[in-house]
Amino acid sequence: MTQKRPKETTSSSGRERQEASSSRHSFVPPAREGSLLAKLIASHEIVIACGPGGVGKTTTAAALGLMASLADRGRVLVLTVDPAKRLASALGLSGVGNEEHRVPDDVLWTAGLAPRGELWVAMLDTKESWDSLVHRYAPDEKTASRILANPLYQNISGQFVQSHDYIAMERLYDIHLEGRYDLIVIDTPPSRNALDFLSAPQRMADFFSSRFLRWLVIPYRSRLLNIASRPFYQVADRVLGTQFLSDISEFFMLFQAMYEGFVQRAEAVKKLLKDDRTTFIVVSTLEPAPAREAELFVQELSRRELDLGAVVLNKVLPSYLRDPHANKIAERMRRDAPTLAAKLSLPVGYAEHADRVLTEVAESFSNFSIVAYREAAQKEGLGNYSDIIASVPFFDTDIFDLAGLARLGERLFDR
């Protein structure tokens, strides 16, 4: 745990401003002592929000970071990937790259929040991160300049070898190594496969030591093509041009020069993921496809001996949909809709419409009830993997500001 900085003293005018602000806005206190998720966050230095795409990982990570800063975890950093535009603006991320920025206390007070620690935010910039890696791992500045100037590198550095996944892990390691934050909450990149980022460091190491890479760089090194490969290069020369092939060969040759640095860092990242100070929070909804992927994810965490701290379930249907009495009422309303409609004091001809409305409302409730029971079974299944299951309901509006993040955080911390 990094040492916390001494708290800055607050001037009398600052105290007056804070007191006036708290009287106008709702004060969000720390989570209650019994919140298991709050205790989990308080006992770790790195929290990795992961899981299927499109289930609210970014918003969940931001809410966890915000609540930790309100509970005075010292300096808290939320490293996010692709927040919604309005949420990015609320967090002060508009136009921000890898550099961390502090959310001003005034902004928090305006949102009705009482900051006790410091909330910092950064948004992953893949291109900027790759450029930094090149400068770090290249054997000399001349090699780094040649890589950065290579046309192929310039075109694909943002998409190279699942780069979002790898860069997220690299950036996390860098920031943690600097030791400037008491807590880092990272939002993992959206991937077709939620497991991609776990394998990213090893895939990168494997790539730099692969036969495929060595095969590509041989022509550039020796300028001698064997008989088997010559027809391919003759056709490629005509289709793509000699300069394009030269750019490819140079690109891979120069990258191979950074092999040792990448492999060493990949090993260090894997150790950090297994460190006792690191925990994973799997975020999902209870829809069938995301729930299945989340279950595979928690199984993979166990297989890799990584710590599953909690499971967060977003957009969960309310429990009253599983109330047997409510379901009986819905069934009776559907069955007796014509009789109930006839008893209503309605203008002539309206009873038929009332019958239809009552029937559809009852059937809709029953359909939602079926889904709610299915969700409960899926939630119980995920509960076999973690002692901490946090459920978040549907919200009436999208979460796009700090006040919305606080509302989400209150539900996550079970207040």
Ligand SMILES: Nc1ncnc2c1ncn2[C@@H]1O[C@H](COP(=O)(O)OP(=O)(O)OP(=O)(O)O)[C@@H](O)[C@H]1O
Contents of the next structure:
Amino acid sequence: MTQKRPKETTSSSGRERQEASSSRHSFVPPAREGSLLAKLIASHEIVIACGPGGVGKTTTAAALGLMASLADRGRVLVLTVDPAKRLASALGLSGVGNEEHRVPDDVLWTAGLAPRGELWVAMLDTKESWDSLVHRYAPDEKTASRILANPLYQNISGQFVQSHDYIAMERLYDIHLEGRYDLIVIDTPPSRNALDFLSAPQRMADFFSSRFLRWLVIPYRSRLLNIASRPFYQVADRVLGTQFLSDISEFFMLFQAMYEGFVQRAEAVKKLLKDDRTTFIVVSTLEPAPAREAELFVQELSRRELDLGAVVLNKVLPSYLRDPHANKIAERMRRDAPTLAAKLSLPVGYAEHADRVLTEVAESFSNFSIVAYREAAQKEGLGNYSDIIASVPFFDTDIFDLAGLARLGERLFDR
Ligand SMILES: Nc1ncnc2c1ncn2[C@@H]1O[C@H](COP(=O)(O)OP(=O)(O)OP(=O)(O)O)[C@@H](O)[C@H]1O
Ligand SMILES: [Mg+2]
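Starting from the form predicted on its own above, please write out the structure of the form predicted together with this ligand.
Everything in the complex follows now, all chains and molecules, and the chain you saw is the first one.
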């Protein structure tokens, strides 16, 4: 089905919006006793929002962080990876790199929200994070400067496969270690495979101890003397140039000086992900492909003994689409469209249009209903994995500001 999905346009949501804009102080009340997701957030220090691409991980992470700060969870940091432009600017994140920023209370008040804790936000700047990692792990400043100046490093630090995944976990570890926040909600990168970031620290450690790397760092000259690899190098020399090959060689040699640090860190990050204070929230829509990926993800978390705190089902179709009475009405409307059109007492020649409109509306309803039933079945499947399942509807606009995040947050917290 290719139609656009219906969006939530209930009168209550319209009223909420009106109230938010008409009153500066229409406070979001604290979470209800029974809000399991709110309790989950209240009892952890690290919440990792993960799942398939494009399902709402960044939005969910930001909404959860906002809700926690409104519920006085102390200092809350939302570490986002790739917020959409409008959301980034609403959070004051435009062009700020790695720096952590507090969302000013004024801005929250203006959005109709009553801050009780502190909401901090940061974005993940891969290049900046790599540079600071090099400074930290290089044995001395001279080595650090040589790595940073190496053309190969400059190229790959921004684009290294999985460098995003790895650096996200690195930053999380760092920020947690510094202990400045009571809660860190971290968004995860849009990986080709949602599981990539879980293995990133280990893969980095493996990479540093790999035979490939050891081979690369054999000084370039001695490799030329090696009969077996000489033909390869002669060709590579011609194609890539001697400078490039020696850049590679130097880069990996220097990088290997940081081996110890990387391996230790990979271990520490792994431990932090398993810690009782850390929980994962898998976000997904109920479309078949993401739902399948989310299910694999959930199973992988369990295989790795990581804590699945909750499943968030985003952009879920409204339940009225599954109302059998409504479906019968749609069916009848389709069947009786010509009679109904005739009863509208329209000017001559309009009845045919009315017939078409009524038929298409009725068919569209039935089509969405089919999708809604399929979603409900998917939901049952995913619902088996966690005691906490939060469903969020598809809203009538993108979520690009604090009021929108609060609206999503309220649904997440089951208000
Ligand atoms: N419940 C919702 N209703 C309407 N729009 C939504 C909802 N949730 C998210 N969106 C919108 O969907 C888009 C994608 O959301 P988001 O960026 O959070 O996804 P993501 O999982 O982080 O994507 P990526 O994998 O690319 O990082 C955004 O424009 C956001 O405003
Ligand atoms: Mg995202």
